[in-house]
Structure formats: structure tokens, C-alpha cells
Amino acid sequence: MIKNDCYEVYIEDIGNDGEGIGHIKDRQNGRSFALFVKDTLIGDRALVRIVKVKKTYAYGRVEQIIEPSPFRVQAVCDKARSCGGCSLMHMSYEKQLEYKWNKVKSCLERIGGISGADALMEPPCGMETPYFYRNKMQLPVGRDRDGRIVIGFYAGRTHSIVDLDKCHIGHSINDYIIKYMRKWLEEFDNGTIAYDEESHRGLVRHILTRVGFRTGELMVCLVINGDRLKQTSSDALVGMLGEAVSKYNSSNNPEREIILKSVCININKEKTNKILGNRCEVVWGRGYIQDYIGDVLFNISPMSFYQVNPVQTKAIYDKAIEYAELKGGETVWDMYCGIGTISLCLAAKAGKVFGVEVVPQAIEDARENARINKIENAKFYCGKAEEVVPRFYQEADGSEEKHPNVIVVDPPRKGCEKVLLDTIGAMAPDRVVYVSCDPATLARDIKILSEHGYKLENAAVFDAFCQGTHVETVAKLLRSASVKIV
């Protein structure tokens, strides 16, 4: 088997990144190879061209769907195959939910060592309308081969920008922002307005947007490879964004009108793939927008971590609160608390809440969010959870803080550090509620917590990234009665 060979392949399974998996035999030695093929589904029979060969597996590209899977649907976006944002749009939504539920189940059983995990799992929680749900967009800016300005998303596994006029997963105001931002960029283009990654030249790197789905408030932040925008271009930028919002409100018959509240710049002059720099400046309006989760109001700045799907965020947090089983007097730790979203939602039902987050700006936002909601039983610490919590456990005198009733963790995709998990075991809360965006690290961490006497009681799967492969899970772990508190 060599590169550019073509095979007819039947797709038998789906991989972690949504790619189809089939098997072929090498024509020379008869060995069976696993073949990973993007844009295919279980049940597809496809003509596939080999693009990369390893020792025991290979990657292929679809040349033709010979016989389509019964789960195949027509993607609503004509850029879905090339764009990296919607890798499952060709799969029926019911099958997407099944795929994500099975992905969590497989990780819990295979990595976590939990037999019969499906008996502990609730049915998947999907969306009634799995489109136009994102409240945040990060749109790279660049040029195509002909030198034209492009705005869109990166193609899968590349930094090649797929130019877009419309996105089917972002709030529809973004279609108007893309149109008017393209107009602004072209008007002020002197050959260096759009950023080029290879040469590290050009000004505008990304366009970041945030929308409050409950409030209708809009932020647009330009990530720039420089210190400022010229006054003339700043004034024109604000004017064009105002025109975009006006056009959206008048022609789109929106359920909720959009209000432009914030135009910012974020300074990122580093030669890096990291999108945001460390400093933001307000060009017009204020440096944040506001939105609600339930009854709690949040200030959201360009650098705030805030879940991108507001409908599913409410469902996820409601499940976390349900799993926490709070009666009103409990002490709760919220590790990786961000701007205090889960902490402040828990505070209404708990006695005390302690939040930990490594980003200083996020902790400032969390304290401000507690203030504007008049929540006085939440306290926030700045630092790495794996450093702050073990130190606090060693030094704290109060048994309530050392031995809370409930611990909630909502870590990044890499999961929790082992030292933090060991400290959680020593703190011996009655319940651990684990909010996860990666089922593999969730399962790994549950296995470590099981060594401290914790057992998975329930798990709920949420589709917060419709049309993509990521999945959110909320897990409840209970401490065994035989584990002693020391």
C-alpha cells in the first residue's frame, strides 16, 4: 500500500475526532490496516485515496461516496467539509448524540475501568435547534493566494483560512459583522492590514465577538499585531459595526435586538499560535458585556472564560447543582472557577463557596460578579488549583475549609493534576462533582479518585458543541463510608 492508491472501503466505526474507520488489506502482503477517513460515517461505502501510511494504519481522503450511510445527511453549510468547525454536520443529529454518549461510555469503561458504565449514564441532552448557538466566535484574518482578504475559520488540522460569509453555529449577528468587517479591512488596506503568520507582519490577526443571548449585548474585539489603531480607522470601525447591528435588527426580525456595547482591541505582538495577548484596551463603549446564567448576572470581558453555548450551559450547571445535593449549609470548593460562573450559581444553595482560578483577571471578574449580584458567601483565590488547594489544606485551621461537603471541578481538557486529586482525596468531601470537556481525562481522573474511595454514581452527557466532536459530561462521585476523615 502506497500513497495515492485508491481502495473501496466500508466504514465500520467512528474515531474520537469524528473520522470514519475502515479496514483494508495491503495488496502486497495481505496485512490488515486500519484506515482513518475524514467526512465518512458508519455504513458508508466509499472510494478512498491513501494520503499517509504508517506501520499499522493509514489515513485516507474521500474521492467518492459509493453507497451512503443511512445516517448521512446533507450539511446545511457548503463549507462544512473544508472548515474545521463542523466535522459532524454530515451526520444526523440523533446519531451525533448517540456517538457522543458512546464516546463517554467507552472512555469510562476502557480508561476508567468502570464496567457497565451505561447503567450509570443518563440519556444524552441535546438541543432542540442545534444551530446558531455559539455566543463567542474567534475569526482569523488573512489573505488568500491571490492576495484577497479572508475572514473565516481554519481548515481542519491546518492554519489555512476558509473564507466565510455565513456561519451556521454562531449567533447570526456574526454574518453581518463578517460582512462589515470585510468592508472595513478592505477600505483601510494598505497591504499590511491583514496578518500573515509566516512573516509575522500585518495588523489584524483575529476578530473576536461575544453576544449576550439574554441581554442582546454585543462585544467586538480586534486582536492586533500592534499597539493601537489609528483614530480615523477606529472611528470608521465603530461606525461600520453600528451599521452592521442596525442592519441586523431591521432586516433579520430577531427574537432579541442586538445592542453594541463594547469595541476593544487586544494586543498580541508575539509570534505564536495563541490567539489573545495579555492586554486589552477599550476603543468605544465599555470593556465588557453582561449576560445571565439563570438568575446570576455576569460581566464578560474579552479574556473571560465563559461557556460558548448558553442553553446547554444552563442545563450543565443545573445538573451540577442537582448532583451537589445542597441543602443550604454546606461548604463547597469550586476548582478552576473562571469568572465564578459555577461558584456563584452554587452560592445561592450553599453555606460557603471557595473558588480557585489561575488567571488573575478571571478572579477579579469573579469578585466583581459576586459584588454585582450581592453574593457574600463566595470567596475567590488566585493561583493554580494544584498549588493553592494543597497549601490551603495543609495550613487551614478550620475543618469546614479542610473538609468541605462538596468539591466541584471544571478543569481544561488536560484534566486535573494528580496532586490536586490526591488532595481532594485527603479533603474527603461527601461528593465530588466533575464537569468535564474531555471524556478521556475525566475517566482517567475518576480512576485516580477511586483509589481514594470514590465511586461514580451518575453521569450526564451534554451536547454543548453541536455539529462538532467535543462533548461535555457532568459526573457525580460519592465517598465510601469506609473512608475516614483525618
Ligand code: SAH
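So that the term is clear: the rigid core is the largest set of C-alpha atoms that superpose within 1.5 Å between two forms. Predicted model only: the values in this text are computed from it and were never measured. Positions refer to the first chain, counted from 1. First, how it differs from the form predicted together with S-adenosyl-L-homocysteine (SAH).
- Two rigid parts of the chain rotate against each other between these two forms, and of 179, 118, 101, 69 the one at the hinge is 69.
- The two rigid parts differ in orientation between these two forms, with the smaller turned by 20° against the larger.
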Given for the second form:
Amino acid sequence: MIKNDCYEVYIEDIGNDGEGIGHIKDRQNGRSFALFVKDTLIGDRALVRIVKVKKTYAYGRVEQIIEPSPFRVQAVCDKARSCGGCSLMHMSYEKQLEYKWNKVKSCLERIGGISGADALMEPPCGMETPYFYRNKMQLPVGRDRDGRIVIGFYAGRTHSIVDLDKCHIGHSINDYIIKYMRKWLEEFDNGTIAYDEESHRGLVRHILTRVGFRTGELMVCLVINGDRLKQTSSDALVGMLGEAVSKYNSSNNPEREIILKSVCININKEKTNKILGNRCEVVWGRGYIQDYIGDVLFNISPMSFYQVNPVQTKAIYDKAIEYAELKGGETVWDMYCGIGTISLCLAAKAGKVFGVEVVPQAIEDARENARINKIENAKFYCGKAEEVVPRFYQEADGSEEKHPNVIVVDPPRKGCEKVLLDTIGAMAPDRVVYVSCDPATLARDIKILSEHGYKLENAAVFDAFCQGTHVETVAKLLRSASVKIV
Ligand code: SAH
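One more: the block was the form predicted on its own; return the form predicted together with S-adenosyl-L-homocysteine (SAH).
And the full complex, kicking off with our chain again.
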């Protein structure tokens, strides 16, 4: 296969960045190649020009869509193609759900070695309205080629900023924040108000917003390449944000009144891709907002990890609770507990809950969240799960903690370390509930757990990142009765 050759291809699948995937046979030697083609959808038949050839796969560029996919729809956002956030917005929502469900099924079968996994899988759980669902936005600030201030999103896989005035997946208060922040930036523009990545000069790098969907509480945090805002500009900032909120509240029909509770700065003077620096300061109001998941109240600060889709988070946690099958007296471990969200939702239904998390600030938040909810049966440990739990297992004498009834894990995309899975095998809980944001590592870890006698009983797929490619899964694994506790 040679660069610049053209092939006709049928798109069968979608890759992690939303690119279409099809298969073609090399004209010269008949070998099969996977072809990755941006801007195509499952069901498209397209004429594609080869732009890069690797050993078993190649990248192509669409020359012509010969027959458009029946699943193609008009994206509701006219920036969807350039912005990296919503790579599936051109696909009907039903098809998005089917694609995500199939992705989980195929990982469980191919990587997990579970044949007929579909029989164990519940139908996909999507959203009634798959838009305006995000409670958190991180909007980069910069300038376009003409020097105008831009606020928006990074174009897919790049650091050039697509200017936005409306986002279709964020809470709609963000449209007002963007508008008034633009006014504020322009008013105080002395040439260095907006950050420039290349020269590492300029002040405002990102605008971070968080909304409590249940409480209506709003936080706006400016990430700055400096130590402080000048008094006049910070007073004007608070005034501007107040105006944005009151305009939103008096607009046509806001779902819920928004209350500005917190204006902060985050100091990030490093030349880095990381959005947040290590230090936050309150400019106005409190340093956190509050929100509920179910009946549990959480304090959320700019730096805390908090699931971004509150509606689906509730559905995911409810499924995790259902799969945990708690009757009241059980001992439960919650590995990768973040600010204690799952642990505290489980605590009311269990005897004791132990949470483990690597970020010290998150553990402080988890303890504080237990306190404000008057939950006394949750204990939190700080450290890497793969270090804390094996050590605990070797050193602790309490057999209840060593041999809990249920273990919940909710790891980042790379999944669990093998030593943790082996320790879970030794701890021998009756049930393992695995909450996963990457079906490939989920399937790999289920395979390791199966060597310890665990079998997949059920799995449920959730769409928490509607219009994007990510998928969440909750899996329930049962220990077979023949496996002895050592
Ligand atoms: N269960 C929480 C957080 C899930 S995200 C919630 O639903 O909100 C995954 C969490 O794992 C993050 O908080 C991250 O800081 C933490 N983490 C990452 N690596 C870890 C490790 N090796 N050990 C323990 N926690 C880890």
C-alpha cells in the first residue's frame, strides 16, 4: 500500500478519538489493513486517500462520502467538527448507545475471554436529554491570529483554541459566563491579560466553572499565570459574574436558579500542559460549592475530582449499590474512592466502609464529607491502593477488614495493578463491583480476577459522556463457592 493511493472502504467501527475504522485489502499483496479515517461514521461508504502506512494499519483522509451512513444526523453544535469535545455528535444518539454497548461487549469477549458476554449485559443506560449535562467546564483563554481574545475549547489533539459562545454539553449558565468573562477580559486587556502558551506570558490561562445541579451553586475559578488579580479587576470580575448569573436567572426558563457561591483563583505559573496549579485562593465567597448525590451532601473545591455528569453518576452509583447487594451489616472496601462519593453513598446501607485514595486532598475532602453528613462508619486511607491494601492485608488482625463482604473498585483508565487484584483475590469478598471508565482494562482485570475464582455475573453500560466516545461500565463479579479463603 502506498501513500496517496485511494481505496473505497466501509466504516465498521469508531476508534477512541471518534475516527472511523474500516478494513481494506492491499492491492499489491492482498494483506488486510485496518484503516483509520477522521470525519467518518459507522455505516459510511467512503473513498479514502491513504496518508500514512504502518505495518498492519493505515491512516486515510476522506476524499468523498460515496454513501452516507444511515446513522448520520446534523450535529446540534456548528463547532462539533473542529472542537475535540463531541466527536460523536454526528451520530444518532441511539447509535451512539449501541456503539458504546458493543464496545464493552467486544472487550469482555476479546480481552476478558467471556464468550456470550452479551447475555450478561443490561441494555445501555443513556440520557433522556443527552445535552447540557456537564457540571464542570475548563475553558482555555488565548488569542486568535488577529490578536482577539478567544475563550473556548482545544481543537481535537491540538492546542489551538476554538472560540465558543455556546457549548451544548455544559450547563447553560456557561454561555453567560463566557459572554461576561469575554467582556471582563476585554475591559482589562493591557496586552497581557490572556495567556500565550508559546511565550509563557499573559495572565489568564483557563476559566474553570462548576455547578451543583441539585443546589444551583456556582463556582468560577480563574487559572492564572501570576500570584494575584489586581483589586480593581477582581472587584469587576465578581460584579461581571454576578451580572451573568442574574441575566441567566431572568432568562426564558432556567431549569434551576443559579447562585454564585465561590470565585477563586488557581495559581499555575509553570510552563506545562497541566491545567491546574497546586494552590487556590478565594477571591469572593467560599472556597467550595456543595451538591448532593442521592441524599449525601458533598463539598466540592476547584481541585477535587467529582464526576462530571450528575444524572448518570447517580445512575452508576445506584447500580453499584444494587450490585453490592447490601443488607446492613457488611464490611465494604471502596478502592480509588476520590472524595468518598461511592463510599459515603454505600455507608448508610453497610456496616463499615473503608475507602482508599492516592490524592491526600481528596482524602481530606472525603473525611470532611463524612463529617458534614454525620456518617461515622466510613474510614479513609491515603495512598496507592496497590500499596496500602496489600500492606493492610498482611498487617491487620481484624478478619472482617481483611475479608470484607464486598469490594468496590473505581480505578482511572489504566485499571488496577495486578498486585491489587491478587490481594483482592486473597481478601476473597463474596462480590466485587467494578466501576470502570475503560472497557479494555476492565476486561483485562476481570480475566485476572477470574484466576482467583471470580465470574462476571452482570454488567451495565452507562453513557456519562454523551456525544463523546468514553463509556462507563459497572460490573458485578461473584466468587464461586468452591474457592477457599486462605
Ligand atoms: N470513586 C470516585 C473516584 C473515581 S476516579 C468517584 O466516583 O468520584 C479514580 C480515582 O482514583 C481518582 O480520585 C484518583 O486520584 C485515584 N487514583 C489514581 N490512582 C490511584 C492509585 N494507584 N491508588 C489509589 N487511588 C488512585
